[in-house]
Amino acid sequence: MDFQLTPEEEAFRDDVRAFLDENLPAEEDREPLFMLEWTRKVREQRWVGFSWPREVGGGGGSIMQQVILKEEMAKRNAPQLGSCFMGLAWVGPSIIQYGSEEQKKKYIPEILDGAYQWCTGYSEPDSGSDLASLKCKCVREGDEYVINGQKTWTSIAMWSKMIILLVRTETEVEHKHDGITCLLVAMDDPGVEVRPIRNMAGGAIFAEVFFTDVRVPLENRLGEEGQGWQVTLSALANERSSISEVYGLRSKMEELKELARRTVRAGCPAIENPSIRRRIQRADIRVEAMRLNGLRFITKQLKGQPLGSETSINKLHRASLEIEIGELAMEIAGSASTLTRGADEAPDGGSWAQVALSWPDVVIGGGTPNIQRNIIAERILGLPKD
């Protein structure tokens, strides 16, 4: 890859820094009315969806800016872009690219604007990782399909208005990708019901959705009637360089060094604690590497090249880092690290312990360890099957 930018990339990243020294207050600073006018001042700088097309109000934004944005404000430790993650990942590209004119009009400003929060109906029970395996069955009823059955591991299900949805329209088919449609359903239609899958800290991201006789109307179908599989692998290819989630891995790494210079053990700053160094190098170490990757995946972009199963390198180092973090700054932290929130003593207001407890959410979501390394071997290094 050139690492040089050329001259109108750099000018684009000077405007960037501009905007957060003029508009991003340090966090301590931020007022409570803050979110509200950031979330207002870069939706007009059209960087929300800001790779876009502008025609549906998009940024149209090229891969270079897009990447150049996404690392300020992850060095900066500003607010993500936009509050409606999953529908401007996922749901928005997938309506711009299958979507009715009806549909763009309708949702498309709704998810640039964050009106709401959507979920991915996309796991079962039985089908998880094998995700074309879906048994959620949908039955054409005149104007409307009828669903019934259940998804689960479904993020923010709870908070959502919407649901982009897989469910199998065909049963009897020659290869199972084929026979499932894409709906988009509204979380308050009579018949759906969500139930919270509560993690170890007591919160809860996922949740269980099921679904009885729900009735959605011909015009909630996004894409052609079977087409569901095309759309979906359309909604995934999107976001995939991981170069956001390496800041956010950094600036995570930067908050346990501090944890480790300010606790004291054996009358020593932890950091001085030999084994506790070489931890934190390696993980340092891991998360370059991932930058590096994701730099590799962005040239392929570049060069007009779709992004496949490497991929999921990173994903796989990401996992293993989340649990490494967590399990890290408890043992730093040593018997104050099982105190959480409301503890006076709690390190860092019992954040460490959140870290340590909660992090099922980032591994389970978007395939766990075991399939990524599944992929890895069949795919980019040509294992077999058995």
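Note that the structure is predicted; figures quoted are calculated from it, not measured. C-alpha atoms forming the largest set that superposes within 1.5 Å between two forms make up the rigid core. Positions refer to the first chain, counted from 1. First, how it differs from the form predicted together with the partner chain.
- Remark: with the core as the superposition reference, the CA shift of residue 53 between the two forms stays below 2 Å.
- Superposition on the rigid core between the two forms places the CA atom of residue 343 2 Å or more away from its counterpart.
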Second form
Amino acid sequence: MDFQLTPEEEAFRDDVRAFLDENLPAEEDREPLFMLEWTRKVREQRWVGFSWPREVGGGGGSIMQQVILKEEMAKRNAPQLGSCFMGLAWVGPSIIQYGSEEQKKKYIPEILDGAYQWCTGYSEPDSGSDLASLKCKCVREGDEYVINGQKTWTSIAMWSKMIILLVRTETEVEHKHDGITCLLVAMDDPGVEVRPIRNMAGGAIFAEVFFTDVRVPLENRLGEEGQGWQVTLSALANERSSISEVYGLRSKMEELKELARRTVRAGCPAIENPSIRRRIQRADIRVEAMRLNGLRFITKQLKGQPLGSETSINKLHRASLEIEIGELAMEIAGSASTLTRGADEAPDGGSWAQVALSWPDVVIGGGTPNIQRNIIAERILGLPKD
Amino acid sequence: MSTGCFACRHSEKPIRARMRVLVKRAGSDRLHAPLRRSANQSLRRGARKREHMNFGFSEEQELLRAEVRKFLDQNAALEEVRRIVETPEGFDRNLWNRAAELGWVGLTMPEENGGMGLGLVTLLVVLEETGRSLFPSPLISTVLAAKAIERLGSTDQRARWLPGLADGSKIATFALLEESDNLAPEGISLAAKRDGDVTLLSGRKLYVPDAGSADLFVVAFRSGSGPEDVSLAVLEKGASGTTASDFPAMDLTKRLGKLELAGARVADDAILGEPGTAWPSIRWLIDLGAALVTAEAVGAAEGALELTRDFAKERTQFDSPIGRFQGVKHPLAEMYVDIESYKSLTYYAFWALDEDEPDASLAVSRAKVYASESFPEAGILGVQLHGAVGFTWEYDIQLYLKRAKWLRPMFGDADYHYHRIAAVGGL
Ligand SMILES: Cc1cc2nc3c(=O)[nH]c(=O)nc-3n(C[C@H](O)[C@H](O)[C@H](O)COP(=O)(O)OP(=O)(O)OC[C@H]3O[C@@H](n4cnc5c(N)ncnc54)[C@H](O)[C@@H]3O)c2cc1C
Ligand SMILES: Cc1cc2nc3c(=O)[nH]c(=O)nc-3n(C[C@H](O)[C@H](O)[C@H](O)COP(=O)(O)OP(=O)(O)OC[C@H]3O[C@@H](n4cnc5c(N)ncnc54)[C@H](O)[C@@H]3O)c2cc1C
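Counterpart to the form predicted alone, namely the form predicted together with the partner chain:
In what comes next, the whole complex appears, and the chain from above leads the way.
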């Protein structure tokens, strides 16, 4: 067991620190134009797509360098690297692994530059947890695919230029995972219609997407026809160990403690209330457990063993913590807890009320807790499938 | 790694001999540094010449684990454990001697006193396995008492007591708690009286692990009126004015007892360190004790999970193995999540203790909080998921439930450690 960095890793960390010292002002000193310059500089530094191979424009960073970079960035509350969230998270990795040379040349630089947004068209009204049952119809006509069907819960569809889409090219299959194909489709193609859906927090961030006789050239297929399920799985597996989520949770916990320190309940700061305090401590311990679980997963990767279903451990922790943080904030804030933006009395301008209504993004969006429990019980514990 | 094969070929070859070879080998190419120390470090850390951060075990440590597990499977299966715990001492002398022979007891004790001078992370591997098997033995008690002697004792004192502990011929324990059941310094009120050139101790020590079988007691007593004015002395079994015995208690695989002192004589050379200065070391020993029992709890909880998982695959109701029902499989998945999580916290705590990291206490308390809350839940769940047979004496799951209840208060329950977390800089 050893948590010390090697000399080369230390040198890398020092480089990262030096860069941040020079180019990242303290949060309160970041001018409006700062982001423009930051975006250009981190791109030059090849920190956007840092884990991707250098040939495609990535940084070629090793697993440990990725961890170090994320940690140093988190320590200073540095802004995100790159702006094309889904492109960087899984569309890019899928294209790098399965895409043609033309696809790589065309899309990867644009993802790295954040030229536009990508969205993800997997879920359908009748295919959620059971994604492989998806029905969105796609037939081949000459050198084109013709798509007819519907996707839903598609985050940021209304602001995206491209969609990574799963369609069914074959209906007579023995196994429902076969006959699925992955396509890259432009959202402004004729026949694509987006209808935003308002969520319980009041915003409209996801949408229904309808496809009516949408024609897509064959070369927009990612991977082989019928290989869409594998393309999707490896893309999701590309979601690296959850270290950066841990930093996100940590900073949320710090804000929560801050709230508990300055909120006075029954004459004393909420943080001194034994039951609130205990719940904060419990959550803190779980965040630390997530960090250390993540380090164990990384160790496994460093030893050349692939990560399996154990990442579901941290997904379950994260789901509970996202909910618990919102609930704790409500409990701390008392009668003011449900006030929203616009009310002077709303703590932190109503942002906690927003937090308490936003957890489904994480809890439902990435595969529900029940599905994670099934994965652990069946794939790790070897219990029979239901 | 085919540890199975390796273990076959080398079955019961003492770890000590093999570790020593490794220690020597590791030492031989490092002529500048003091041999022994650098060799130990390379074993302890997995490898100084490592390439990466490594939150896992070295190959030697994995081999050790395989051999410990094999030894326990062969010699201390649960059926045998049940027989052993019904004997008066509650553990098997023969197995204890063989375990000592294999190097488990002296693993972390100094080499000059007959130990192997290895780190706590290596001991962790042994404890996970003794926990998994619910192996009844005074291992943790003896290791902890030895650490007290090593930390506070003079060279003479170490030479006097440690070799007998390292080779298993003597058993030791740490007698800390009293009626107050309080792990703070004010919980120690055992009275000391000066009589000529000796100290006389009178009072009762309670909840002393393995009290009935210990040959040596490291006893905490009050040496002055200042809040932290406490000291440690080593008392030998049977000395005049001392009586030790075990309580009847729920977990038969762990003995808890009392030590009664009525003017027990302590010569000055049996007091560890300067009188009145022991508190910081006692504090550290409480952390260490909490870490050691939590390491066993990791293995024990895995044992409980495995037993219940296997039962759920076998037991059929409603024409299906019950393990197919989500009412059974989901709680088992949650149990797995918890065990893996306090396992990570525990591993880190051991490393932090070995390296004397500033956050070692914090790390121990986090691990113990999680284990104290979660392992007892797992024990209850295990019994419940067995249905009525879980409630029988005959089925083994109840043994794990009892171990979980033993663990909860040992070296501080969750409440105590939540307060510790606050005291050492957490919230
Ligand atoms: C904020 C948000 C953003 C999203 N963004 C996208 C996106 O960008 N692109 C996209 O494709 N999708 C997106 N999704 C959809 C998301 O992937 C699905 O909501 C999710 O997979 C669950 O599917 P469902 O909503 O149809 O629920 P269902 O699958 O109908 O599940 C309903 C309930 O039943 C439970 N359940 C289902 N099956 C089982 C089982 N076998 N055992 C036990 N319990 C079960 C579930 O856990 C859940 O609690 C988003 C969702 C949300 C909430
Ligand atoms: C103290 C005690 C006294 C008793 N006295 C009597 C008595 O006087 N007379 C008598 O006839 N019986 C008696 N019983 C038996 C009792 O009714 C049964 O133990 C009970 O019905 C459960 O059956 P089982 O033990 O076979 O467990 P199982 O049915 O094998 O269940 C094992 C586990 O699987 C779970 N499980 C089973 N099926 C499902 C499912 N479909 N979905 C989710 N989970 C499932 C159960 O909840 C349980 O946790 C007694 C039991 C006890 C413990």
